[in-house]
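Let's start with one chain on its own, the form predicted alone, as structure tokens.
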Amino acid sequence: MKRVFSVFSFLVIASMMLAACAPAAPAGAGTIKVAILAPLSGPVPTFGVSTRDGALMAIEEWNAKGGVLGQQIEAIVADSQCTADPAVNAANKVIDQDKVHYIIGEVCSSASIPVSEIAEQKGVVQISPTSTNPTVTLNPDGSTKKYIFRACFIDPFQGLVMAKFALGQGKKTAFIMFDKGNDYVLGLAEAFEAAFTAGGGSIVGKEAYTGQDTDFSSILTKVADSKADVLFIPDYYNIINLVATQAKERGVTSTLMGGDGWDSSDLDLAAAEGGFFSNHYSAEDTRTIVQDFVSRYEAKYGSKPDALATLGYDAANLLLAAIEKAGKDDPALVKDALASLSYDAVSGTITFDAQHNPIKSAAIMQVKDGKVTFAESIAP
């Protein structure tokens, strides 16, 4: 037994002598997990596509500038669907499984919203590029979620800036689509009715659809006999490429407006010719930052970003400089230094508010001549 004690504490003592000479581990050695939660299936797959490429893009260009506090960050991808079940899996699985302390998503507010509620919940950063349901950084009792942010501007604004483009376009008399279990699509129709009445408008029919309707005829015949000046459907580019065709053939000949889910390279753009939209960028804006941007995401990508990846980059280098300015890699201390943040966005210069909603501009995008084209930009 003595013998057997001597050689082990010789071994006990050695392995400390071989530690203490060891040379210690480098600063900023490992890398920082990020995840990115889009809908890469699903009904809007363009949507998740374009918000990774964005937000992937943001990333490897930290990364080639040395990344985050002397770490490289890594990307966990993950499909969350634009559905509520499919993203509370993959939230729970990159925060559990994969230990990311950041989430960029989701993209769709009926899946942001359920993720956020485990991501306050478990201290995690979550910031949205494009979810723009007020409730997603708001908790039931109208404060603020701490860990919850988003890059986008929120449905009453863009309610507010389509009412206020519409009466401005001296339209007098609207209709309004929407469906009934859709977050997203609610708040916005919601918002654009009440400023469109307040701003001395009226709404002359409100019908509901749901998210797998495909024959929209009998709500389209109501639309017609209406003879409203705007037919405003703010849904999915998927819907609209529906309601819009099945209007043509039905000969409305309401103006159709809606909000930033038009925004898609697979809109059907004969059908929703005349109609405009609200969204979070041009690529026709002149600013330096706005060009360089687009330059290098076609050299990337081979196509002009949509406001998808636009927003899809901006949120992850808010959420990288957070990290950078936090000084740690600790959600707890990031959390505060986006709240404080003040970043020169493509999407805009941001700050934000106190329900960390971006302070910035919106503009307005008409489908005419078979393209998207820029129209006006409407500040808060």
Given for the second form:
Amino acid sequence: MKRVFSVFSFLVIASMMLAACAPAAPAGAGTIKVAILAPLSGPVPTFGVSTRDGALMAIEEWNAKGGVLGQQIEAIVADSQCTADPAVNAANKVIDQDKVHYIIGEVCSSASIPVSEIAEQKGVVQISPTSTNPTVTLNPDGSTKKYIFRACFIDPFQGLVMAKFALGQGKKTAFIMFDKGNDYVLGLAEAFEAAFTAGGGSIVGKEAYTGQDTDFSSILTKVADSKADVLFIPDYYNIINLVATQAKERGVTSTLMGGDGWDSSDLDLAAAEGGFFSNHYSAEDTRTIVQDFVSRYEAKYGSKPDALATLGYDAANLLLAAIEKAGKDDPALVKDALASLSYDAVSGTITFDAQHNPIKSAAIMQVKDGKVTFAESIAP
Ligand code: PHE
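Next block, the form predicted in complex with phenylalanine, ref. the form predicted alone:
Below: every chain and molecule of the assembly, starting with the one above.
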């Protein structure tokens, strides 16, 4: 009994001492918590790592300059796996347990859409760095979700950009492959089809698969037989690596084209050689703001930032600038500050339209000689 008592009194005294020694918090006390929901595991882990690293770098830069509203920013990173259920669990955890008012993420549209419904309902500001499906920021009736924003363009634009580019390259026929269970892939495939046919091209085949498929040979035999000028496959790099490899084996001669989902340090460059994809940014962009960011990022992480790292950085900066502009750690005020913000981000100057989407240019990237190089920029 005595022993129990002494351990107890030691703990009481120790905790009193700890409280007394805690560093003096700035006026207003505490930290401002920001959650980063990123797919660190699951099918596309490079997306999560880049997004997290970009967002953390922005937060560290703000903290080094004194934080926001005189408070340090505390990042809470959760693995949301690019998948609806784990993303919803992560969102509920950071909102209900960690009590965050702000979420950066998710990366993938199919994860960001269900998270946005929770954030909207609970009055938490969410900014997705990279989710391009239009419904991320929209309610089913077409109205704009008040608390949801993104730092990237949307798929109708991205599809149009790739269709225009393909037509401009003299491509007249296209075969489309798409994952019927992925909101991003589905939406981008539809946008490309609409713009490519409107511009005078024709779709000579369209085949669906699922995200669990690993053998695409029966579809690719049809693609080879179609002799389409373009095989449009707007999926993530893990699927592109399989499809591009198998396409070569099946004698597919079509030029492979896709969207931002190809952007990964794990893209199989040999398999995707000769392909083109739309993206949000190029590290070859010579603007000072881009080159300064690229060198700071390289110094910190030892690699060049991809589009996900850049948009993670931009999304965090946008959010923190909006908190500062609002003057208070109150998501109801911050959402209004964000809606009317103009911010010089690395990926371009960002202002939001009525649907909380930035209006920005797209970059077209080419896989050439085992490297991803900038081909051209297309303005809205
Ligand atoms: N745009 C993709 C989506 O909405 C995510 C993504 C963006 C992936 C940028 C790679 C690069 O799901």
